[in-house]
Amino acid sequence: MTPYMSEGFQIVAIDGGAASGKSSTARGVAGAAHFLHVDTGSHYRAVTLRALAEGLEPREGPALDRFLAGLRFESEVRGRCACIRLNDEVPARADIRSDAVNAAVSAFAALPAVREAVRAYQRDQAGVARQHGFKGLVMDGRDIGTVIFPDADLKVYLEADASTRAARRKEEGQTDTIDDRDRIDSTRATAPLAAAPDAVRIDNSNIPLEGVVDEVLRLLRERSAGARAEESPTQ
C-alpha cells in the first residue's frame, strides 16, 4: 500500500507523449473524483516564457542559474486546476501557448537545472491539494511516475497513433511536430519521457475522451478498493 492510500489522500499520475491526451483526461478525471489538476507542461511553458522574455537561449550556464535562482514559484488554485504563479505573476494561456514558446519549450525542459528547479514545487502540489480540500491529485506530464511520484497509488500512460496525435496537436493551432517533441523528451539525460514499469498503458487512438476517462476511473475504484482490503483485519 502506498503513503498516499493510507492517508485516505490518492495520487494519479498520467503521463504520455505531446497529443496524447494526458491534460483532457486529467481535467475529466479532477472533475469526476474532486482531485485537484495540475498540468507539469504548464510549469515548463511558465518558465521557457520568462526565460525568453529575458533573452536567454536553452542551454545550461550561468545566466540561467541566475534566472531559475531569481523565480519564486508558487501556486494559484481555480476551481480544479492549480495554476503556477511566477513572481506573483500566473502567465496567460496563450501566452505560454505561443508559437515561440512551443518551439523552445522541449529544450528548455531538457536542461537538467530547469528540472531540479521545478521538481520540489510539483511534489510540493500534494500539499496544495490537501490544503484546499481535495480528496486527490491528478498530475500529468512526462516524468510524473517515475521522477515526481514514483509512489503514487495510479499510474497511467497514455498512447496514440501518430495521425492521432497529428491531428490533434493541428487542432490545438500547435505548430511543432510530433516526431521532433518525441526525440526531445525522450533521448534528453534527465527524466527522460517513459513509461513507468507499474503504470498502465491505455491506447487512446480510437477511445473518446469520456471512455479513458471512465478507464481512469475504473482503475482507480479498483486501487481504492484492494487498499481497503488491505486494510481490514484479518478474520
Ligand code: CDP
Given for the second form:
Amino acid sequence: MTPYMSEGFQIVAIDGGAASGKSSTARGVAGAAHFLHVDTGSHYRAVTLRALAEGLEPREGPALDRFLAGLRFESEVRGRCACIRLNDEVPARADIRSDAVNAAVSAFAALPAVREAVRAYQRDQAGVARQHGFKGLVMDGRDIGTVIFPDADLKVYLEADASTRAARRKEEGQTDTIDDRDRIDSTRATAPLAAAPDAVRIDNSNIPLEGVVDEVLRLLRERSAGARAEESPTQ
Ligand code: CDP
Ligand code: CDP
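Alright, leaving the form predicted on its own aside, put up the form predicted together with cytidine-5'-diphosphate.
In what comes next, the whole complex appears, and the chain from above leads the way.
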C-alpha cells in the first residue's frame, strides 16, 4: 500500500510528451473522481512568461537566481483545477500558451534552478487538494511519477504517434515545436521526460478521450480494491 492511499487520499500521476493527451485526460479523471487537477506544464509556462518579460535568457547564473528568489508561488482553486498564482497574478491561458512561451519553455524547464524553484510548490498541491475537500489529486507533467510523486497510487504514461500529436496541435490552432520540446525534455540531465518503471503506458493515438479517462478510472478502482484486500487479507 502506498503512503497516500493509507490516508484515504489518492494521487494519480500522468506523464507524457507534448500533445499526448495529459491535460484533457487529467481533467476528465478529476471531474469523474472528484480529484483536484494540477497541470504542472502551466507552472513552467508561467515562470517562462515572466522570465521572458524580464528579458532573461534560459541560462543558470546570478540573474536567474535573483529572478527565481523573487517568485511567490500560490494556488487558486477554480472548480476542480488549481491554477498557479505567481506573485499575486494568475496568468492568462492565452499568454502562457503563446508561441514565444512554446518556443522557450523547454529551455527554462531544463535548468536545475528552475526545477528546484517549483518542486516544493508542486508537492504542496496534495495539501491544497486535501484542504479543499478533494478525494485525491491528479497531476500531469513530465516527471510526476518519477520525481514529484514517486509514491503515487497510480502512474500513467500517455503516448500518441507523432502525426496524431501534430494534428492535435494544428486543430488547436497553436504554433508549437512539439518535436523540439520532446527532444529537449527527454534528453535533459535533470528530471527528464521518462516513464516510471511502474507506470501503465497507454497509447491513445486511436482511443477517444473518454476511453482513456475510463481506463484510468478502471485502473484506479483496481488499485483501490487491491489496497483494501491488502488491509484485510483473508486467511
Ligand atoms: O501541454 P503540453 O504537453 O504542450 O506542454 P506542457 O505540459 O504545458 O509543458 C510545457 C513544457 O514545460 C514542457 O515541454 C516541458 O519543457 C516543461 N515541463 C516539465 O519540464 N516538467 C513538467 N512536469 C511539466 C512541464
Ligand atoms: O496536455 P497534453 O499536451 O499532453 O495534451 P492535451 O492538451 O490534453 O490534448 C491535446 C489535444 O488532443 C486536445 O485537443 C485533446 O482533446 C485531444 N485528445 C484526443 O483527441 N484524444 C485523446 N485520447 C486525448 C487528447
